[in-house]
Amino acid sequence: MTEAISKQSSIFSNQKPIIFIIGLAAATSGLLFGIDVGIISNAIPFIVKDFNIGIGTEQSIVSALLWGAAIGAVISGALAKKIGRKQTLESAALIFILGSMCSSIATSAGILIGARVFLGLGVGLASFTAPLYLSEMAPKEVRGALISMYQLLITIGIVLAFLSDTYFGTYAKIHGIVGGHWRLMLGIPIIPAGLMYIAVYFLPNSPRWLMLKNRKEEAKQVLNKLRKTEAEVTSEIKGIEKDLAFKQSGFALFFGNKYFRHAVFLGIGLQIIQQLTGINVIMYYAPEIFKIAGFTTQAQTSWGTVIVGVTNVLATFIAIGLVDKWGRKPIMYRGFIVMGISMLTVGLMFRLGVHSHHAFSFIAIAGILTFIIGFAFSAGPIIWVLCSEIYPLHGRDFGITVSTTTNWVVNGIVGATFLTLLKVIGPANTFFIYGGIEVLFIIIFVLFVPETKGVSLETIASNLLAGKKLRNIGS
């Protein structure tokens, strides 16, 4: 691994440093989509004690973000298009700072309900846009790390929304303030909202999306600062121009194009892959097994949450670090034998008795932490970097709405459902299920995923118009 590593920082000192610059400007709105997700878990006890709420309105103001996610996924295929990718990322950062003063200052439940729900327009925006405008902006070399960039800076983001409820809500404790500080809690975003709005205002436009517009002495002179060489920018040119030649785009080439309905429906079944992994129910169990270990005061379990999402954060790096290396098919199949394992551990020490022994909620604990450092460095990245790929340029927002938008439709499924699961055959139960269907999940990827390291975009998209089988498409 240590070879790899070396190999990869290789790839990225020949790159001009400009290429990561962007990079992080437009990663920073999954830095806001990490914060507004994960801020809710601890404002909320407040939520409820501050409005008198019932357990229905308060599970509405958790999954209005979800649902106004799921809108903002199906409108921002159209928006990145006609509007462009930058000027799409610059809407999210105006709804960010608009839903986070809103909900800050929100005078009943329905009012917060409603600013969640704006919100989450922003969240469904920046998830489809920031993938897509960066996979359009690298070179291939480095195109798999600079889009776990953004996954990156959404598990940073839940890092800093736990800190900040952590340290507002001890605060409020000492203070005896009974609305425990949540408007301050939900008021943060702004700031950091703000930072991401001047950073993309100084980002160039996607010089795919310039093509596509027909301004190709813009897309020249964006790809001049991108890229080392005339050589380079000459052949990229060239390659989208080679793309574009297929004039069909949207619902028409869904229909009129079997290949392209195929990739559409990859990138379907790459994201309930990535909400079925189990990453839910282990978010759901980690806090209840903290307290079986012992972390039983508010205080331990905030901190148990913290080490959770730190947990996460730092796998991130590996794929970042190698999915340029390795490939992405070998990373996850890497990160589905880590989680299946995970899964299986956590499941036996329900079924032993994890209450019984204080050695067994230790070794849940672990299987939990191995489980988040195993979707960290796989399906939380990878996914979205191959979501972001598998496309032609002109089909390239239909098929990546398709699939950001399945994201969050199944995200709310599985949060609907597992409860349920829970109930009827037990957690034990549940995580084997979970653990199981890992080794589901590295046959299709045999069977149907390319290896789409280091080949261009307009490569992968030759070869699916072609007609190359799915898991061809990359070679």
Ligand code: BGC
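Only the largest set of C-alpha atoms that superpose within 1.5 Å between the two forms is called the rigid core. Numbering follows the first chain given and starts at 1. All of these numbers come straight from a predicted model, not from anything done at the bench. What changes on going to the form predicted in complex with the named molecule:
- Remark: with the core as the superposition reference, the CA shift of A70 between these two forms stays below 2 Å.
- After superposition on the rigid core, displacement of the C-alpha of L447 between these two forms stays below 2 Å.
- In the core-superposed comparison between these two forms, the C-alpha atom of I47 has shifted by at least 2 angstroms.
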Given for the second form:
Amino acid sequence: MTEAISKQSSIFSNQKPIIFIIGLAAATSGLLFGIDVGIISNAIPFIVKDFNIGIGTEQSIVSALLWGAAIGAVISGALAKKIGRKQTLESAALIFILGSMCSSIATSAGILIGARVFLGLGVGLASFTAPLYLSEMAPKEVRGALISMYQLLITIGIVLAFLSDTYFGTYAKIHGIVGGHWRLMLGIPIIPAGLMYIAVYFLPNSPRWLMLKNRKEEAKQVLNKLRKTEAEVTSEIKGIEKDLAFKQSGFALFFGNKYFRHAVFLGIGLQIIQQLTGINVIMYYAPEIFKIAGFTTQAQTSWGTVIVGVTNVLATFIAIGLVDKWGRKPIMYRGFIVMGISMLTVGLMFRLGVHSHHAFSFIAIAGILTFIIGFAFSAGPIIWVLCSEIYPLHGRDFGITVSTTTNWVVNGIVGATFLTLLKVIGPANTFFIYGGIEVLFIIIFVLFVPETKGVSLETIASNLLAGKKLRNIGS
Ligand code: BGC
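Okay, that's the form predicted on its own, but what's the structure of the form predicted in complex with the named molecule?
To see the whole picture, the full complex is given below, headed by that same chain.
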């Protein structure tokens, strides 16, 4: 692995540094995505108490953001095509600012749900646009790593949310009250949202979007800044022109071209897979899981959640280091195996009874952490990478819209059903289901998923439209 990492770093050092600065700026939208996803898990118990609400409303508050995100993802394709990727990211940042403000001053559960749907719009826009923008800016040799930076920032966002929740939930003394300040928890993201707006404001437009809008000269100027040689720029422009020669787009392409349709189904499948790994069961309900496993104090559950978040961040670096060296699929297989074994172990500990032996609750928590590692080095970043790579330029907005919307819808379903599942079939069976399903995912990857490492977006597109089998469009 160390050899692989050193080869990867030489791939990095062959690029202009500006590409990483731009990558980081665009990836700040991941930060907000992560903050807004992570913020709710520790805030929710206080909201429940304050508004005196039941489990149904509780689940609605958690999942409202996801429904908003699904709507945001639906509209983002058309928006990013019309006004541009950069401008869509700017809109997302403004929604983050306003949505956080409204959530923090909500006077009833209903208003809070509305505010979180609105905030979700921003998350949906950002989660569609950032990987798309990054894939269009990146040189093919580091495309995987650059899109993975977006995932890295998501995970950092989640940790920041957990930390801020821990502080305001457990320690902060305001007006003589210690902890429980959920309004501050929900309001604090205004600050990073403002920073995101500033970062995105300075980004250049995507050269591929500029070409789509017949602004070739500007596209060339941007590429001149991003690529090392004139020859690279010329060949990239040629590739994009060839891709653009294919005139159908969006719906027409979907209904008129079966190969594109296959790619869209693949994108949908990939995002369903990512969500059905069960990652958000842990992200949203980590404190509940810690409680079931026997760690019941506020400090224990909060710090446990922070540890989950930090593990998530650290393991994402493995993906960044290896994705353009090993390729997407070898990493995914390893991830599925680690995630499957971990979930089954957690289920087994619940079956044996986490309260019957102290060791069992520790093993259950260890299982959760190894699951997070498995997700973070594989499905977390790589599904986003793959989904932004498999469509031709004309159908990219449409394809990524559909796959990103799928991500949020399934995310919403997982968030909305987990507590009910726990109640109806019990924690052990719930985790067994999430563990067992990984086998199916491995089979799907073997049969249908292409390896896209080091191949230009335009080559992938022309292979797809030439009718190659999906699993071969990267070669
Ligand atoms: C997923 C999110 C998840 C996050 C956790 C993302 O890739 O799309 O649903 O919460 O990873 O790190």
